[in-house]
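Next up is one chain by itself, shown in structure tokens, the form predicted on its own.
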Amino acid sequence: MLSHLRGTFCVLSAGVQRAWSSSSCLFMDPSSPGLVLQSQSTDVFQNLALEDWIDAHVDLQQRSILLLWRNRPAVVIGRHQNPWAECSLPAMRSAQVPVARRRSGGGTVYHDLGNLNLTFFASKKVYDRRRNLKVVTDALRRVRPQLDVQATDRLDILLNGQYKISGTASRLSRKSSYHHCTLLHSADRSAIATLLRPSCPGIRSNATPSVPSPVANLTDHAPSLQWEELLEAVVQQYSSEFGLTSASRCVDPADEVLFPGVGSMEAELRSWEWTFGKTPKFRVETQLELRDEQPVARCSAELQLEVKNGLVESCRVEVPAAWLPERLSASLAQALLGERFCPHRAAAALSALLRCESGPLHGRLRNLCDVLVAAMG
């Protein structure tokens, strides 16, 4: 059973010295070659920030670290992915599910309290993803010998040779590394199907695409497997594999005394500039279906957008002149330049244009604006 961290940190007189001394007491214990930590937070941004903090501030040349964490519902995309192509942003806003961009590569994953995240920290010299995954598969075989679990060449873990129960991603720095993976215990698979679908049609991009796979929960095939039992098995297997003797410890990733500066890391991960602004440059080429109720009529328009750093770099809207004068469609395109590729910001930018057009074409212009905004996810 995971034990809680007690207040046994060193305390010095100055605040900054006290903070770094606390960290030193936790991460530089010479009696153990490694450490197992469990995050007390279920906030995706806090947990990702804790990963970044450990990677940036802990000397991993002499020890390994396993961080165990889980999140409230969230969608996590890879460092080089496009959120508009990977997840349904409208559905996520409706369900109040955040999207987070991590610093490692790989594909998009859904997190909730039924998914265990494991982050293996080590020096670059001893970086070994297969060894890490062996910890997971051996732990599962220990608690449920009947489970057929195998790591694949893609470094996923499959159940019964076909159902993905774990995906993997990693980040290599100059001297250190971390490898993290998911483990589906009892996640909401209906949310996975609902949220992991594109927001926008017609995206053209060199961003890393996710590779869809059939998934399963461990509890689908081992209904009696409890969450605490799974955690304990992973901790025991990791300790056995890496020769650890000390107990695992619970930590608060928002604790600035233990992790000085982690709050600023969290703030960056929460920012629009990181989550959306770091998206690789992409184009949107799609058809917009327009309609007018008075009189009833229909029409199609062509939308072409280029987006860089999350901002509209170029925009072209082609609407038949018989439907809407070219001056209005050109004004619409011009109003979006430099704006965030975001329905709220686009709607605000187009509202001024709508206020200026009060004649008989106002309804058609509003319809075009509404459809265009909806196409932004």
Contents of the next structure:
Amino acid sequence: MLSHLRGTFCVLSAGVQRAWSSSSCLFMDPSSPGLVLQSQSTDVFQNLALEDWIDAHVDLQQRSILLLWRNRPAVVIGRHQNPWAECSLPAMRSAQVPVARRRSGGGTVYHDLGNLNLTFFASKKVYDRRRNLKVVTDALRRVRPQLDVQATDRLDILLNGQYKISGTASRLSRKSSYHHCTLLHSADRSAIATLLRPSCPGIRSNATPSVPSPVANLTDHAPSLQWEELLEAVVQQYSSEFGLTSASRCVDPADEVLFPGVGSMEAELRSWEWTFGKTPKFRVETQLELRDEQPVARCSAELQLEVKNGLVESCRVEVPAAWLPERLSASLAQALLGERFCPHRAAAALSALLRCESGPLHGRLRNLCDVLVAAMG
Amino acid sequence: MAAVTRGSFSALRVLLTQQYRRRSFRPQNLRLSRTEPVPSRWATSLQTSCSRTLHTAMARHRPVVQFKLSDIGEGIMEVTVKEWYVKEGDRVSQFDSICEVQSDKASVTITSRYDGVIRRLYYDADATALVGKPLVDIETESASELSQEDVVETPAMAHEEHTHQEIKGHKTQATPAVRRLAMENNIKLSEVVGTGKDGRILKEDILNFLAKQTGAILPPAPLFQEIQTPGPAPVAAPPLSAPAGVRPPPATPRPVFTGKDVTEPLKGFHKAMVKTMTAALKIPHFGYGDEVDLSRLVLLRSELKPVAERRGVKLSYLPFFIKAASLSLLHFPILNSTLDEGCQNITFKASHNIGVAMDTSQGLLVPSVKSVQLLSVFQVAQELTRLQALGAAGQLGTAELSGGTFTLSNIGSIGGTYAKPVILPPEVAIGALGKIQVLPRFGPDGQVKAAHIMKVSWSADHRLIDGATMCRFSNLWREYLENPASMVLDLK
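Could I see the form predicted together with its partner chain next, after the form predicted on its own?
Okay, now the whole complex, with that chain kicking things off.
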């Protein structure tokens, strides 16, 4: 059984890949009430699109599905979270780590190739997250009996009672549901500290906050645990818990023949309108430090912004009139209205405006522009 | 295929019969077999629901239903309403999404059970909603839309939808009213193309399907009655013109344009551009055009391109144009100056920060290459590559976008020959470069040869610059480009 499973592992564990001619072969097989799929892709948007596709198109009344996937480094925020508050977009730009918004609720997680994602698809009638987590904890206990792993009330899995190795989120639609969780095998913990901090100061929002917890990798406490071993253990445990008889299968989330329409789902998940435009309304209130070089002088100003659907809905810049006439600071604030809350969009609008204003105050105006852009992350 | 649809249709009939039996106010003698004629009472009530104008005149009682928040599972009693997809007054169909709620890391989409109009939202965004309590009020279209069932989805309801799925092999969504319409007109839902969300079949789809089949338009469109010529004609009138409202087949229908003007306020970057361009056109412009023979430059570039590629930079013609402009500005510094607001003083800028107009997804952005007088052609190419990458990614910042003193617009990369560029304040000159074309020209020996010709159009501020200055600057620039080896003489 083990060797049979090993033969079917794909990019998830570098093995043989089987092609499926149509989704009906894959999903309509009546002999098995459970199905295990492994994604060949490490692109976070493709994998999230695959989750959406299965949730929308597969009849889950008769069967349950387990999808195993992992991603190249990415930050994934919950459906109702604020990306500017949850992660540092400038740091992510320089590290080339994308941010993705998933459709399930919950908090922000950092994904990389050392993190295993498990998605349990089931009908709403049999939606049971504790049972799913039990599959994971039982699997871990079977391969490493000495590990102390427990699922908590908050549906985290804790190692030794203190380190979080898994977080959970789920989504309920009209008839179907999915519950996905992470499992830290060997992720890069230092990246988490650098990337998961706010982009800009002064954000006030009602978006779902993340609850930070100390995390650990399974390999920190069980260094001999291999990735393939972990996968096999989880698949076996799922099979025995849910009564699976057929082997696990590799799928390519970009395959339009197998999953017609998955490409447009992926495009939607990549779009700015989904990732940033779906942020609940929030305010930014912060102090700006302005300075002149010749002669050296300083001044403090206040910035108050309201952002709705990712666009600047209102903007007030209060600069002391002695520093800059109110007309000029007001025209800068006006230029930001209606634009995306993005330092580059702000830079384009403000640079265009700067061209019209020359004169002795040009230097201070330029400084105010730079400071405003910096306050936007 | 036929066997499948026939079988599916009878199963559909069974489904519908089940639904109708459950609703106690249905007339008992309703028979829904395919071949028997439909009871006339039902047909008339159906026609009223087809035609909206008649429907509103019927003065029917419209019940307002309280749609309660159904059980989420796991014993959860309260959730947070995160986002509303509808507002009061919106029309919804069954299965449309109403709102997103969140509880305990689960995000749930609540969909409507009824067709109707939203009359009241019980919660604001971020408020806590209670399971089992009303979420929205929906004014349904007719009493028949109401379900007598309990709010929590019973297994019977789930079973029915499940059976339906199994028959079709994929979800075909249509509200009960639409299904009724299809049934009464002996239409197979599987043959109708749904234009609603998720391919849902709407009433309009059934009506269009019917129109295609019978060649008639329902309901009669008053537009076409005008086509029939009034007055008696000795020619026998075509029989089809006799019944009112049926158009004669040969006439092509006049397309009805349903587009609407859309007005939106100018915001952000576009508003700033309005200000910039208004300020720009206050400058008295004059234009000057010329053509440049780039044949030798084309040869030089093809030789240097692999060298640059080995260093990791793609070499286009633009770095040469920019460097030649800087070399020429050294002799004509007035073109690299700025006039103050009161037109009192002119400032000769020391640095040649040459702006390059870029067409990005946001619109026209003009980042500048700073201090070109200090850079070699290769260094200009490197900087240009960096700016183009930032521009493509939408990541140009204020440092790149401001501080320009002179601008070149390579509009020829998209197309065009001569142009009339607008000077970008606070600068005083700009050049627009057309595309490079191979054209016949007379060589020094009087023979026609192929030459690579590019047209250039300069605009300058006539308050500071006169035609002669612009002409001499352009000639110098042109000489550098027509004979690139001469740039070597003036290298520093």
